[in-house]
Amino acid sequence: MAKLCVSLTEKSAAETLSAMRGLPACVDMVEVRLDYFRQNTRTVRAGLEEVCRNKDRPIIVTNRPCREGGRYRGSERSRLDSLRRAAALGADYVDVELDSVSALGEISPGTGKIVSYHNFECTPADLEEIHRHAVAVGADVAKIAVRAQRVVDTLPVLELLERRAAAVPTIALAMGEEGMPSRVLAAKFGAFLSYASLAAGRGSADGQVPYREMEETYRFSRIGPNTTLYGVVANPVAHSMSPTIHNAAFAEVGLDAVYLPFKVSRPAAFLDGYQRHELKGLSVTIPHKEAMVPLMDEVDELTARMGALNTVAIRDGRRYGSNTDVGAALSALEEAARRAGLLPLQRRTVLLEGAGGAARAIAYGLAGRVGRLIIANRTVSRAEKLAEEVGAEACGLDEVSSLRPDLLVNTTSVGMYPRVDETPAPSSVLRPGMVVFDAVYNPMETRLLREAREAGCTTASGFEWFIGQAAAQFEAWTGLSAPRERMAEVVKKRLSSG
């Protein structure tokens, strides 16, 4: 199993030891970054001795020069001396750059030599040759860290691990947001270790994930060769709560699976590449909901009519596309209408605000199910286009105050964090007995919902919709009943923690 190593970027030995002792047992080792120590030869030497003498788990000592992405600015002789001294003091490993290993020479027996190569610009085509070179010059562990310009750049990195890690202990990772999956999947592909940061914003390299997230969200220590792969495809993707909710669901039912955020620019290349590596399902969001449809082997009738999907299931090499947004939104609306005594919906007027992807899903779901559907949008032409597709009416947002709908549905981002003081509807529209549904789920009670509740309306938040569509995805992928209570619990915790 791959080890989890936290890279410590503290400024002194005392701070390093304090941070080390505060780490849980799931952190197998730490990297001590001497180049982050206050730059004074005497204090660095004394600090190194203190850390080696008092370490509570295996350590890697690194003193990375500026030319290799580190902070060391002194002489090369002094830098390499610090690594030799670390070995003499009992460090478990020292990390030396591929172009410096010959100058380092022999080190004390018992200390492993990590020979590292870094490329901060791209993922070169000759990873195999670089790996062979590192092994040839005496690496106990060969390390390759490259820049992922696209998420598919992680594939040659992971495939290098798959081919070489069983024969020679190997660390291979892709830096940057696009490279993040390689840090988690290192455990699946047999890496010697993967690096994590002490906390958000405290990493030694771009893309490092905090150790708590590596273990608590992604269950890094449980990932192995047979772990199946799921994820969300989006751009941007860093804000997504989907990894939190789906990984918690996998853990709850005991599935050997992991769900990752994939920042994707070219969905076809991504699908073709990752499908070879146990990819079983995807959530799909902006901007790929429409582009994914022609990449499927099969889509359901509603997805075909909409021309947009949010779910991909891969079974026996075939891709199946569907849209769980629609069913989840209808369920949330119908439940709210039931509580308000407004069923059947065929007798009701629904005002739908917005004309984007969420509005499109709800409009297609409501088409033919309600007495009257009115789509309002700031850009009226977009509302008109969607209304024409589903057989509805259209108007501008400035006309909303003159309408008296039975159900008001907001799919715009107005009122979403951090714009929590804004509302997409004037209070004059709200009246007792109405249903008001806000697709926004952060915050769980928006200004619109608060004012609607105060006006005597029955309300429903985007939270129910989010949980519903995620639960339907889980069931489409696994064939199991989704642990909805657990999924709701982790989202509430995430939202309450900011």
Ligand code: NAP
The other form holds:
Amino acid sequence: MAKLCVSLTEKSAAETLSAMRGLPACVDMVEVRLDYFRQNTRTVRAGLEEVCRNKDRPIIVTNRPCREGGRYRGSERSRLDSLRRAAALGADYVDVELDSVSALGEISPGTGKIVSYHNFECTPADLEEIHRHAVAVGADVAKIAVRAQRVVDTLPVLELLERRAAAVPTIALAMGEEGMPSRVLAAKFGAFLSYASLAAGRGSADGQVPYREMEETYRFSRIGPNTTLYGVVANPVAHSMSPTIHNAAFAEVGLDAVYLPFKVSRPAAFLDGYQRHELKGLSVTIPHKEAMVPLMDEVDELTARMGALNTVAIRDGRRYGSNTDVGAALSALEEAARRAGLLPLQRRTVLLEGAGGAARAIAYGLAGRVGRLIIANRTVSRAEKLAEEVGAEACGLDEVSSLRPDLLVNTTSVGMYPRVDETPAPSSVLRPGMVVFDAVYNPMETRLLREAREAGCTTASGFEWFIGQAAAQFEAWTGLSAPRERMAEVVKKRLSSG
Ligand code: NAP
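Moving on from the form predicted alone, kindly provide the form predicted together with the ligand as a structure.
Now the complete complex, all chains and molecules, led by this one.
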């Protein structure tokens, strides 16, 4: 089982020991980055001794020079001395760079040698060769850390682990945001360990995930060779809430599965590569909803008509595309209309504000189901184009105040965090008995929804939509009933934590 190792980049032994003692038991090891210590030879020597004497779990001592991405600026001789000394003081492992291993020479028995190779530019083609070299020079653990320029660069790294890690303890990871999945999947592919940071922004390498997130969100310690893969395909992907919601859902129902953020630039290459590794399902978002459609073996009728999907399910090697945005938005809207006594919708006028991706899903869902559909957008030509596709009317946002819709749906981003004081609808439009639905889910109650509630309207929130579309994805992938309450709980928690 892969160990979780927190890389500590503290300035002194006291801070290192204090951080180490604050770590929970799920953190198996700690890397002590001596190169982050205040650089005074005597302090570093004494500090190393203090850490080795008082450690509360296995440690790796690393003193990385600048040329290998570290902070150590002193002489090579005293750098290698510090590693020999760490071994003599009982460090469990020392990390020595591939090009320094012969200069290091023998170290005290009982201390393992991690022989490491770094490439901060790219993922070179000869990973196997580098690994062989590290083993040949006496690595107890061979370590390869490379830069992923694209998410598919994680694949040769993971496949190296798959081939070699059973025979030789191996650490292989891809740095950068594109490489992040390799840090979690290290556990599936048999790595010796994966590094995590103490907290966000405190890592020793680009792309390291805080240990709490590794364990609480990704359940690192439970990942094994049979864990199935899911994820969100997007660009950018860093702020996606989907890993939080779907991993919590998998945990709640006890599925051996993990859901990752994939920062993808070329969806076809991504799908082909990851499909070799038990990829079972994807959420798809900006900018790939359209580009994914022709990559499917099958899509449902609505997806084919819209030309956009948000869900991929992979069964027996076949890719099925669907769009859970539409069904979930309609459910939220119809439920609000039912509460307001506005069903059936065929007799109602709906004003849809916005003409982007969210508007498109709702316009396709509502087309042919409502008496009158009016699409209003800041850029009128976009409203006109969408209206023509679905057989609706179009106008500019300036005409909104003269309309008297039964249902108002906002899909513009107006009112979204941080511009929470803005609203897309003048209060004169809001009349008692209307339904007002806001696609924006951050904040959960937008200014539009608050004013609508105060005006006596029935409201539906983007939060309900967001949970609904995620729950439908979960059900499409697993065939199980989605744990909606748990999903809502974790999203609420995440939204309230800012
Ligand atoms: P999008 O494709 O970028 O479209 C943005 C829309 O907002 C466009 O119609 C744009 O008008 C309009 N807009 C942006 N700034 C504006 C401003 N200052 N004044 C007036 N109109 C403005 O984005 P999207 O994917 O449709 O998402 C829109 C919102 O819906 C976001 O808040 C998103 O979080 C939310 N959403 C929620 C869910 C959910 O599950 N609850 C799902 C999808 C989206 P122009 O065409 O003139 O630029």
